[in-house]
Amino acid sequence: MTRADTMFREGSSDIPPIARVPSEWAQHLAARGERAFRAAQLFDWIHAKGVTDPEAMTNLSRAMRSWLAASGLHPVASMAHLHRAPDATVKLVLSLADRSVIETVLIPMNPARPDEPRDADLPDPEDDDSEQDDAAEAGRVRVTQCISTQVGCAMQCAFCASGANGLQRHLSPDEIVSQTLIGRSLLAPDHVLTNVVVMGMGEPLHNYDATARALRLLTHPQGIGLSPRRINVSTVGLVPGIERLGRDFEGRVGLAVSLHAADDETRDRIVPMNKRYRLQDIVAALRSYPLPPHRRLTVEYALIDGVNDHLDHARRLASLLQGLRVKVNLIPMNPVASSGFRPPPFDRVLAFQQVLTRAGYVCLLRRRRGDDISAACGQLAATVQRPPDESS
C-alpha cells in the first residue's frame, strides 16, 4: 500500500488542517485539553464562514489562535489574477505555497431566453435537488464553480491546454477545497453557490484520495453543505476510479465521462488513456455505476473539426450509449494554440446534436463561456508568470 492510499484517511496525522472533518479536529483539540465544542467552532470558521487565518477567528482565545497558526492552519492559496468576461463568467488564477498556479471558474447559471437552447452548464431539472431550493436561494442567481484537482494533467488529451506540459503535481484536499472557499467569498450578495463541477485542471480520479476527501468536506452539513447531487466529477475514463467513486459515494455524486469519440481508433488519436481503458470497458463501468433513480450520467463530447464531428460519429455514439441513462453535453472545443485543432462550423454542431436527439437522448450544447478570458481550462494559468520567490 502506498502513502497516497493512506494519507487522507480519517484520523491520519498527514491530513492538512483545512482538510480535517470535525471529528478529526476534536481529536487534535482533546490532546491539548480543549473542550469538544471547539472542534465545531473551528470547522464552522473554515468551511461555513471561509476563514482560514486563525487571527480572524475572534471567538477563540489568543493562545489557541497562536497554537493553530503554529500547527499549520493558514491560507493555502491566494489570488493571483481575476478575470471577468462579458457573460459574467469569472476565472480565478490562484497561487499556491510552492508558487504553482491553478484555475477555478465561477459560472452564473442565468436561464436561457425562450428562443435559446438550454445551456449544458445549467442544472438538469431531472438531476436537480429540490430539497435545496429553499428560501435562501429564492431570487438569487445560482452559481456553478468549476474546480481543479491537479497542477497540470498526465492524461495528455490532444486538444486540452491543462495537460500541455504534463502533470506537475497532485493538489492536496485543502488546496482543492480552498478554491471553493475563495470563490464563494467573491460572490455578489445576490449570488449563491449551488453546484460544483470537478472539471478543471487535472484528472480527478488520478488524484482520488484527495478528491474524495474534498467531496466529503464540500458536502459536510456543518460546512458548505452542498448536496452530493449538485456535484459532478469528470473523468477521462479511469475505470478503477469510476468503480471506486460509485462504491464510496453510493452513486450520489454525479459522474461525467469525457468520451470525445465513439470508436477506439478515433479516441486513441485524441485521448491517449484510451489505449489503457478501452471504450467497451468504460461503458461497462458506466452500466455498473450505482445510479440512483431519476438520475442520469453525463457524457462530455468535445467536437473537433474533421476529427470526431461527422454524422457517422454521432450515429456510433448513439449506438454506444444505448441502454444507458445519460445526457450528452456537446462542447465545440475552445481553440488551443498548441493542439492545432479547431471547433467545427456551428451548422455541423447542430446536425450532430440532431442525430442524438432523434435517437432519444437529451443532448445539450455548452455555450463557449469566457472565450475572451482563455476559457479552455489551463490556458490562462499557462500565461500567468509565477510570483517572484521572496526568499531570493
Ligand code: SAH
The other form holds:
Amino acid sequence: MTRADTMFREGSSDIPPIARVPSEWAQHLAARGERAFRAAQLFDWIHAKGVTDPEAMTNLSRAMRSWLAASGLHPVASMAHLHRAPDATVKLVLSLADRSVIETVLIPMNPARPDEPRDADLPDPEDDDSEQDDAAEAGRVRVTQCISTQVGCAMQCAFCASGANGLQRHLSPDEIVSQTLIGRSLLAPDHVLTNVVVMGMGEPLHNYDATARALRLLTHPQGIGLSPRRINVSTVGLVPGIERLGRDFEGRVGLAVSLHAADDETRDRIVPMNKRYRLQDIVAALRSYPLPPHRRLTVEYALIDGVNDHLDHARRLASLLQGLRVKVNLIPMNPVASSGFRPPPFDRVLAFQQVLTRAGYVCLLRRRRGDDISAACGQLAATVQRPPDESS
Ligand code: SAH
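Next, report the structure of the form predicted in complex with S-adenosyl-L-homocysteine; the form predicted on its own has already been given.
Everything in the complex follows now, all chains and molecules, and the chain you saw is the first one.
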C-alpha cells in the first residue's frame, strides 16, 4: 500500500460524497447497516459510469436513493457553455453550486496527422506507453483533458489571464474530479480519455489536499482508472508542494514546472511567486523529485517578446537544467488581453529552441490548440464569451 492509499483513510466524515474512495463509502454505509458490496457499487456508479444523481442509480432501492440524496450526493457541476474550436478542441464552461464558473478543455489528438508537432501539454511521443494499453484504446482518438483546481488564481503571473481577478476560492476535490466525469461523458464513442493535465485555472499545489485527492480518484482502478504517468500536474514552483507530491505519489504522477525564465531577475518580473521560491530552490526540488526510470520532468517556458526570449536566456536555461531529466516545452505566449506582452517573432522561437536542442535537451514547440475559443494556456478566465461557432 502506498502513502497515497493511506493518506486518505482518516477524516472521512467530511469528505464530499463524490470524493470518497470505496473504503470511505464502506464506513458510511456500515454506519447505516448497509452491506459492504454497496460501497463498490456506489463508487462504480459515480466514477466508472459517471452518474452522480442518485435517482439514476437504478440498481439501488428507493430508500437507499433517498438516503443518498439526503446525505448530500448530487451533481456538483453543470454545463453552462460548450465551445468547439475548428481544431476540435472543446472548452467546457461549468457552473458550480455557488454560481462560480470554471473551465476545462478537451483536446483530441489528431489521428489524421500523427506526424504534426504535438502541443506542449500533450503526451510526449517518447513517453507514450500505448503498447501496454488495453484494447479500449485501439483505433480510438485519444483525448487529453485540461482541468482546473481553483476559481481564479492567487499567483498573479504577468502573462496569464486566470489570475487577473485574483483567487476567488479553492475547488473541492469533488468539483475537480467532476470536470473529468462531465468531460468524459461528452466524448464521442470513438474517442477515449487517456490523459489529464492539471493546467487549467489555478495553482494545483496551492490547493494541495483537494488536488491530491482528485489525483487519487482519477487514478483509482475501479473508477476513471487513468495511469498516474498520464497525468501531469503543472506548478508555478511551490517547493513544499513539489516535495509533498513527490512523496505522496512516489514520483509516479508527472510534474511540469512553469519556469519561464532561467534567472531570478527576469523571473521576478513575470512570476511574482519567484520572490518566495527562488529558481535554485525550485531546481533543487526537481532534482529530488523521485522520478521513476525512463521518465522526465517537464519544464514549461512561455516565450515573451523582449522579456525572456534572448538567446542568452536560452543558454542560461540550458545550464540551469544541466543534469536534470527534463524535456522543455516552449510556448510562444498566447495573447492575453490583460497583459501588454506579445509572443516573439517565430524565427526567434526557432532560434531559442535550437540552442536547447543543440545543448542536448528534448525541446518541443507548442502547437496552439483552442486559442480561437480562448481555451489555450493562460487564457482560461471563465468569462463567458460568444465565439461565432458556439453551441450549448
Ligand atoms: N498554476 C499552474 C498551472 C496553470 S497554468 C502553473 O503555473 O503551472 C498552465 C500553464 O500555462 C503554465 O505553464 C502557465 O505559466 C502557462 N501560461 C499562462 N499564461 C500563458 C500565456 N499567456 N501563454 C502561454 N502560456 C501561458
